Structures are given as C-alpha cells and as structure tokens.
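Here's a solo chain for you in structure tokens, the form predicted alone.
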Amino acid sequence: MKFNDKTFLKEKNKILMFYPYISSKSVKNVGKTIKSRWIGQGPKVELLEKKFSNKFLNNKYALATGSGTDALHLSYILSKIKKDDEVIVPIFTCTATNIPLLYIGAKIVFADIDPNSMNICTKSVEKLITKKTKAVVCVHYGGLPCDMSELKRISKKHNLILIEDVAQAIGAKYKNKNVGTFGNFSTFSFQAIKHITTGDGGLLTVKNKDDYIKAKRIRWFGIDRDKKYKGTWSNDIFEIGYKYQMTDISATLGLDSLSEINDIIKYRRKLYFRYLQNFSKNSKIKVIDDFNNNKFHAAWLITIAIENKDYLQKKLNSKNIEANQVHFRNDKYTIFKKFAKNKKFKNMDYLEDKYLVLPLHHKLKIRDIDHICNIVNKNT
C-alpha cells in the first residue's frame, strides 16, 4: 500500500499533527451506499461490527455507535453504574472518558498516572478503592496498553467492573492479546483522526448476550428494532434509550479502512520507531513509553517530555511544525474540579508542563520525522 500521495496538501507548508485516513476505495464505495436504500443504520453497520470483531475481538457481541463517547455511555449504563457510585478513572485522558459519568451522576474518583506511560497508575487505583467503588476505567494512552494483568487482578480481588477505553489503541496488544478483550466492556473510537475513521463513530463490545440485546435496544430509543421490523414488538418503551447508532455511510468508510488496518499500523509504527531512533542519544528527551516487552504499541501518538516544553513548542511552530498536548488533566476543567478538591497527583503534577505531542500520521515520510527530530534535538 502506498501512503504519502499527492493529495496531502500541507496547510501553508505546515507539517500537521494529524491527518484523517480515508481509503482510496471509499470515494466510490460511499457513492454506492448513498445511492442504495440504506444510508442510515443498515447492513453495512452490521458488517462492520462483524468484521471488526473478527479482526480484533473474537467476540460476536459488538455494536457500532455514533461516537466513542456513545459507546462509553452505553458501557456505563450496562455496568449498572448509578448516582453516587464511585468510578475510578484516569486523571489524564480525553474528557469523553469521564463526561458520560456526569450524565449518570456517578462520583468520579481520579487516579494518578504512571510517569513512564501516562496511563492509569495501578498503585494509585488500589489505594482509591472503597465500599462504594463500582468500576475502574482504563485508557490506553496514545496506543500504549495499560498494565492489564494488574488491573485484572485488582478488579477481580475487589469484585469491580473493568472497562477499557480503547479509543487511541486499535491494534495494540498486551501479552500478545488484543486490547479491548480484557475488560467486562470495551469501547473504541472511529473519530476523524483515529487509526481508522467513520467520519465520527465508535464501537462497544460486551461479553454476554443479555447485555448485547439491551445495548442494541437502548442504542435506538429503547425500541427493539428487530422485533419492530418483524411486526412482533410490543409497542412499548420501558427504559430510557438514546440515538447512538452508526449509519451505513459511516460504516462504509470504516469497512474500507479496516481492510487496510495492518498496513496503517505498520506504517505508523515505522514512523514511531524512527522518532525513537532519533531521540535515543538525547538525554534531555524522555519518550512517553514504558518499553515493556509485553506491550505492542499501536502508535497513535508520539509524546515526549522535556523541561523546556513551551519554548520547544513555539520553536516548532515557528518552523511550521504543529505540536501540542492534545489531552489535558481533567481535574483542571470546571466540570470536574469538585472531584479532585484537596487531592494531590504527584506524577501528573510533575509531567503537566513537560509533555508534548509531535506529528504522527500516514501522510508523513521518514524525512519529515528526521526534520522534526533535528529541530527538537537542537532546541533541547
């Protein structure tokens, strides 16, 4: 597969942080879908669910959604998380991980990060468990798996539900097993700049048939669509439902890219390891990676930590290279502040002003990475 085609136009000659991956097949195939009977939720959605499950989950109970956030909210509902239940979550993540808990009225309990991976710190998690703790949510930051053996151990010991947010880590593996297969529930994102995109979208995987049937129902207003189309529905809604389904137009984009996912991940990892090679002799740069041999990095982000982060970011921008932090500690947002009052997060505090995300996507070439690294190395 050839990347870096001529359709990549650098905005004002900038090297961009992100660029959506759209298969060359999709222009034709999306057109076919638009001309078909099904443009909303239809057979393409079911096909994406099946193919994604076969590829990464070996689990037939998967539901495509309108976003990764939709999938997370559904997972929290299926976990029977209720008002005032405590849920342990990473302090450092996209707000989408934690905002659906506000819908429910759950008590968010922030855990500190591991300083090497910026994933949830398992030691912090265990210290936070109380009688009110219902679930633990982990996020595989940037494509690097969390310490799933330890999280599984903790969850089993304390009878907690374990939920994996795999939004950034499609294709990542822990001990040769795909992430998204360890938790009671797992969610994925197909948002615009993820490994593959459906424009916006997500996917939820569950472990049993009863949860699957319920998830399908509340994904669509609380209506059993299958029974409705067969004329056997009771014409009653007995639980709150949502409009969280994916469309066939979106699913067509996803199916085309999914067929190329191995090449996508392989190329992203090639760029990632080129960064590592270029930074290997610079003691002032710490790459956010625990370099654990049990982990297969899916290379969604390359994040570094340096003392002069602000200066370096401005220097890169002056050279038309985008760099930013992408995600921020959630307790700094007004909506979450009450959950972190009078609490300290030593590792997050240390890294808060030091981490920086550099460009990584399929439109970049090795020479682009070398150019970026040359500027970084000269200015650290």
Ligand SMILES: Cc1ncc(COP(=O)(O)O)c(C=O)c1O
Given for the second form:
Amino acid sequence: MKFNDKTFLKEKNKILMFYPYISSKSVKNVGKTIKSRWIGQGPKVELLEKKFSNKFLNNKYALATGSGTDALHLSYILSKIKKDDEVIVPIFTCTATNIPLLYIGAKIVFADIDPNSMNICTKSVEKLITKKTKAVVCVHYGGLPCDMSELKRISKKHNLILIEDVAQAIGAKYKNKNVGTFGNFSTFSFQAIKHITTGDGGLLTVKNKDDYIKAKRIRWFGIDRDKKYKGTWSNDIFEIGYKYQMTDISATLGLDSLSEINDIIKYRRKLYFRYLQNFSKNSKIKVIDDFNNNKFHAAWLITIAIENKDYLQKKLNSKNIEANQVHFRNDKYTIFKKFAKNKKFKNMDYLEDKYLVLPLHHKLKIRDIDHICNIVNKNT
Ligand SMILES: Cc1ncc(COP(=O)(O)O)c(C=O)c1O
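Having seen the form predicted alone, I'd like the form predicted together with this ligand now, please.
Okay, now the whole complex, with that chain kicking things off.
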C-alpha cells in the first residue's frame, strides 16, 4: 500500500485538512460490483458487516447503513427514546450526533466538555440526570476514547442506555478494548473523510438478537427482507421504517479499506505523534488529549488550543495550509439553542475561541507535519 503520492501537494498547491482514503484495489473491485447483479444492498453489505464485527466488535451484531447519521437515528429508536424523554449529549460534537434526536422530539440535555479531551465531561453528566433521563450519548472526539469506565458506572447506576458515537474513532481502544463495545448501541461513520470511507455510509452495532431483527426491519421500510424475497404476502409493515441500508457499491469500498485499516491507523498515529513531538517544547500550545495510558488514540484529528487562534489560523491559511475548527458547539445552531437557554458550559466557554484543528491524513508526509509545526511554533 502506498499512502503518499508526489503530485498531491503540487496538484492542490495547498496542504488540505482532509483527503479521502480509497484503497488502490477499489477501482477494480468497484468495477466488478457495478457489473454484477448486486449494486444495491446485497452480499457485499453482509460481508462487510461480518468482517467489521469480527474485527472491532467481538462478533456482536452489526448493520451497515447509508450513513452514520442513519445509524444514530436507528440507535435512538432502538433505545425507545420517545418525545420529551431527556437524552444527555455532549455540547461539542458533529451536529449529526444530535439532529436525529430532534426527529423524535426528544429533549436534548447538553453536558459540558472535559477541557483536556473535549469529550463529554462525566461529572457534568452525573449532575444532569433526572427521572426523565433515558440515555447518554458519548462521542470519542477526534479518535480519543471517552472515560468509558465512568460512563458505564453512571449509566448502570441510573439505569440509562449508553450510546457510543464512534464516527471518529474506529480502532480506538479503552483499557485495551475497542470503543464501540462498551455501550448498549454504537454507531460508526464511513463518510468521505473518515478513516475508511464508502463514499457515504455507516454502521450500527447492537447487542441482542431481538434488537438486531428489529434494526434490520426498520433499516428497510419496516419490511422483513427475507420474508419479502419469498414472494408471498408475509411482509406487513407494523412499524415505521426508513431507507437506511448500505449498497454493495459502497460496501466494496468499505471491504477494501477495512483490509488495510491497521496500516491506515498506524500511519495516522505516526503523523499525530510527530505533531506531539514538534509541540512538546511550546508551552503556548495545549494539544487536546488527556494522555491517559488507558486510551489508544485513533488519530482522526489533531486539535490544539492556543490563545491567538484567529491569528494563527489566518497565518496558516496565508501559507496555503488549511486549518479550521471543524465542529462548533451545538448550542450555536438555532435548532439547538432552546436546549441551552440559561445554562452555563464553563469548559466549552473557555475553549470556544481557542481550539484549532490541523491537517492530518494519509497523503501527508512527516516533512509536511514539520512544515506546519514550524509555522505554528513561530506564530504562537
Ligand atoms: C461525531 C460524528 N457523529 C456522526 C457523524 C455522522 O456521520 P455521517 O456523516 O456518516 O452521517 C459524524 C460525521 O460526519 C461525526 O463526526
């Protein structure tokens, strides 16, 4: 496998934040799939589910979906979250974590972030629990695992459903266990710029057979596909379903990248640790990481916090290096504002104007990271 190509920087004349990873095998393999009978949901989807589950989920049930957002919506339905139920979520995440809760009419309860990791603050979670709380959603931001022992303890104590949004953290580990195996449900994303991509795609994991059967049904209109294929009337729809399945074209991309995932993560971590090394003597920079030995970082993002964020961002941009914040606190968006009214988020308030995400992807070389760090160090 060859990660870098010489033309990349010249071609774009810019160091980009992200770049999709497509396995070199995929051009041929997607071609084969396109020429086959199955281009929609078929055997490749099932194979991807099996291989993914085998690799990351100790063979728990896995369902491939059209997106990570689809998987999140399904997980909220399976959690039996209903209108006005309270769900505790991090205030800082991709909006996709929280938007599906609005489809249901649930009451979003924002928890503050931990200032070191920007993951959900477990102390904040515990304070927000009421009789109406149904579930807690945690997001392993940038590839760094949340404090899963604490989140498990809290959810067990208060009888809450724990959902892991693993969109950014495939392959990350907490106490040597893959993230995505701790919660009642977990969701992954294979959107264009994630560790592995299927163009757009996602995956839901569930822990018991009944939920699996239901998830399969509501992923596809509410119809049991196996029964439908028998071609007789045995496919009544008794609950509302969606069209949330993955296609075999996407699954082909996913299978090829999945076979290379160890190398993909290894290379991203190499770049991540080069950033850490280059910033180690700069006291003005705080890397967003809690450097906890129990955590294995999947290195999807490198985020730093600095006082002069706007200045540095402009400086980097002027040198043809992309840098931006990627995600924003969710209460900035009109659709979420009412859930944060009259509430304080001390750590989020503190970091809001300070954090900045720097480029990290398979096309970058160590010397690109050194070049970026040189500019960052000179301008902080
Ligand atoms: C934390 C998080 N959750 C959910 C999603 C949604 O995934 P998708 O884009 O596959 O719907 C993303 C990324 O897009 C994400 O970063």
